[in-house]
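Encoded as structure tokens, the following chain is the form predicted alone, with no partner shown.
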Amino acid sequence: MAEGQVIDGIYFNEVIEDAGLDEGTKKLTPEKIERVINDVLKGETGARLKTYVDTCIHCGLCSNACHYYLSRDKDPTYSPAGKVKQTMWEMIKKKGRVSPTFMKRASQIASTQCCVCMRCAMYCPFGIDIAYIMSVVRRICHLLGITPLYIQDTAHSHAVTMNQMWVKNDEWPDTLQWQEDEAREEIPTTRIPLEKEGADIMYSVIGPEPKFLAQLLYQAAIIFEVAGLSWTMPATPGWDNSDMAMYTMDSEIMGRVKRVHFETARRLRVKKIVMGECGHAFRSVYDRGNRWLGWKMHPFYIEHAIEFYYNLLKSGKIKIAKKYEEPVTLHDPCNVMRGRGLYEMARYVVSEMCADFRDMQPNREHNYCCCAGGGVINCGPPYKMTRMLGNRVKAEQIAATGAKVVIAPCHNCHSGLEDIVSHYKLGTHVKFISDILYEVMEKPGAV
């Protein structure tokens, strides 16, 4: 990875070999560019964006809100409007007519110096929702075929197989037995419903899970089974809820996903849909994927694994046998905390599992963001120095806590950290919430 370099006369801070990008700005002509640019504008956005850039005083109060730019020494082209004014105030003001190079700098730092986390709008003096300008730059992007290819990838996953992670329609269920075995050598009644019509919940989770974190699907199964929940799981696509179609911008593959997701639900009559551990994928069914289907609101109740655990231990049908004794500490997912305020809740849960609970600094609402989400992280092995790099702050974060565990309710998240925790030597382990409460629950009938 280079830096600082200027090529056809666009500035570069960073120089990386994607052939998604690189492949797809040889594509590019001049007008093409400037036919999708204004037909997004004029067609897709409205008074809310125009407001945004008309708006801003340009007064900087949003750069020491960013990682990227706190943990880059403060290099202006990381700040929040910085990156504005590179992408989109260009776009506006040229009327579309920008360089092939030049949308090819816009997509870099759309998709790979942008977690679209919206901790800036936080601190902009008048609420400019700054990640929604940068998706918006996404979705030019998006339509131009210039989108990082590891992404796109899974997007492409996603069309056609309804799933993130390309898992087969026969594998899904093998998956879902073969951990229903292993908890019943734990629990012998245990079961793992599936095409259960009529139960309670449906529960759902993502891609990563059957392909490389299968043991979650086994803690959720023993959790269920203590509850004494009714519950099941879709036999069918339908059973992932992920979605970086989302995060690339590419809302038509994002539409089917979710119609797919909500029909699924709505084959089986379940009551609600409880979701896994995901910040990403909770934003995809509760704010995004519903608006662009059209639904004001979601047809079913989601509710996220934090207010799920919550409820569970609130009402006492799962009770804690011992406490962990590590300390532990707490990292706030922007798409559930920010995005949804299930900060309290979560630390509800954290504080009646664990002992030794110790909270970053700034926390809750104000936490950093882990540098992984906002699609980030599924741009794959070309930008890992990139996410490394942008966020030393978190890095400091958790160092200053002492704590030995860091808890982090999303896969995303989970994923990002682990990277950032080996980087920079902090001697920590990442845990979901699950991985501790199957640890210390009460587990009648266990053998």
Given for the second form:
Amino acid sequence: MAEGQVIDGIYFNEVIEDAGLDEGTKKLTPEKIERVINDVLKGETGARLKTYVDTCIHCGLCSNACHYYLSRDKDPTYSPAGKVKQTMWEMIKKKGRVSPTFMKRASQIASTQCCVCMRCAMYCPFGIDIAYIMSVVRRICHLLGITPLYIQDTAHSHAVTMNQMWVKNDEWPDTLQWQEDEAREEIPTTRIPLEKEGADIMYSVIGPEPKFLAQLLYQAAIIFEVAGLSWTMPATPGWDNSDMAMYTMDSEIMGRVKRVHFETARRLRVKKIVMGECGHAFRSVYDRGNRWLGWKMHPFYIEHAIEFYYNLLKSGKIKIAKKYEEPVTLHDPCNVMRGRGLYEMARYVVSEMCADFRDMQPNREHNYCCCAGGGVINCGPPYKMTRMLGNRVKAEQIAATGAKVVIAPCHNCHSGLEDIVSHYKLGTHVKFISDILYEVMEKPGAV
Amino acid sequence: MHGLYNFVRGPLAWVAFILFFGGILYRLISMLLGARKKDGVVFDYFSLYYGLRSIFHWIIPFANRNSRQRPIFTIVTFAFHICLLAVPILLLAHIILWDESFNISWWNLPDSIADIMAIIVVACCGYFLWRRLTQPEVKFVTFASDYVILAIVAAPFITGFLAYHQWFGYKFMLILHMLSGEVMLAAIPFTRLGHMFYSPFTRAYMGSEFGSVRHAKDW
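Can you give me the structure for the form predicted together with its partner chain, which would complement the form predicted alone we have just seen?
What follows is the entire complex, opening with the chain shown before.
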């Protein structure tokens, strides 16, 4: 990654090779760009975008909200309003008559230098939703075929397989069976009930769990077994609740993926959907997919793992045998904190499990983003340094707690923080809640 | 000069007020109709309770984290907006004009206080100008139009102050004062000064989303 260059009259604060952007840009013509921008501005957006743009007084007060801006020594090209200036303001001002290089830069900004974490919406005095504006930029880039390569591949996987990781239809139940076998070594009565119609709960996870984090399925099975719950997982597509198409703004694919997920729960006649420790998946099911499909709220109760564990601990269905000793801190993922307000529940769960809990500053809805979310980590290796240099504040935040373990109840946060921890040599481990819960809970029936 | 004075005080004032009220009405109606057409989501998730909750946290100084992090800016911006609204409405000279024209009047600020408040407005404009010129994150998002807007806002207060103290020719300054006030009124609905009437809507919508869907605070 090279820093700061002017290419074709457009300033790039980072110069990165990405085949998706480089090759996509070559195929652009000014006419196509103008048509697509105006199609989106006139056809897909309206008063909301216009009001946001007309209301912004260019005060710069949103800057301090952004982890990129703070971590990049307050470089204004990373400030929220600065990113809008380099993208949407210019598109509107020029009525879509912008160059292919401009669009490449716009895609870089919207897809890799903004995590759509919505922290800036909480710092704008007018509540202007800059994440929404960046999503519109992503939508334009998607329609122009200039989305970063890796996340585009993930969106393709969603389109083809209805899961994020090209997991084949036979690999999924196979993995569940394998983890069930493993779990039965520990508690012989454990089952992962597949296709059990009329169960209370459908448990859904994201593609990476069967792909390379299968132990999380094992842990979940143990937790469900000990709590004595009526639950099931689907054997068909619809088991994956993740959605990178939401982040590429391929809304049509997002809608298909979410419909399959909801319809699977409907077919299984469950009362609620419990989702694993993932943030973006929760956003897609709880906040975005339902809207695209035309539901104001959901046809099922949607419960994130944090709320699920909270209820289990609160009701005594899961009891703690011995508290976790090492000092821990908690990372508040944007999509379940700013997105669902689960911060007090998360603190209850962590305090029940751990003897030494140290909060980060700032915390709860004001927590800094992990810099992996919003699809940024899914843009792949070319952007690793974008994430590392773009989130020094997170490393400082973690280091200041002196904790040995960071609990991150979100997959993207988890992976992003692992990179941060190793890049800044913090010497901390990153864990899911379920990693610790599984370790410290009472397990009657275990052999 | 007298003819010009009458023109500025009479027909032009009408034009300015019509543009101001008519413009705001037009912008708000077109925003709401536009939102109906393409952004139905705004109405679906709108909540009066959470909208007001959010507005209160942002119109009370230091009731939100951003304002606590920037105490100087917070004091300046609240002083600025309070004086900006209070002086034109509560100035004795303005009330006399209303009384003469329409036979209505209300409580007025003592002139000495209004004088200080006018100075505060101009000083705050100076602070905003300084921010735009020197602070990188503000400078980067500043356009020429931002300076014009700042000048439009400062001008009626500068000229009003000078007219009150009868410097540089009272009549001349008074005409300039009325003209600049009329320019500002007419500009509000059609420039970013429109945040005056847009911001309660954007704030309330964000408050609604955060309150009723996200169950989180937005301040």
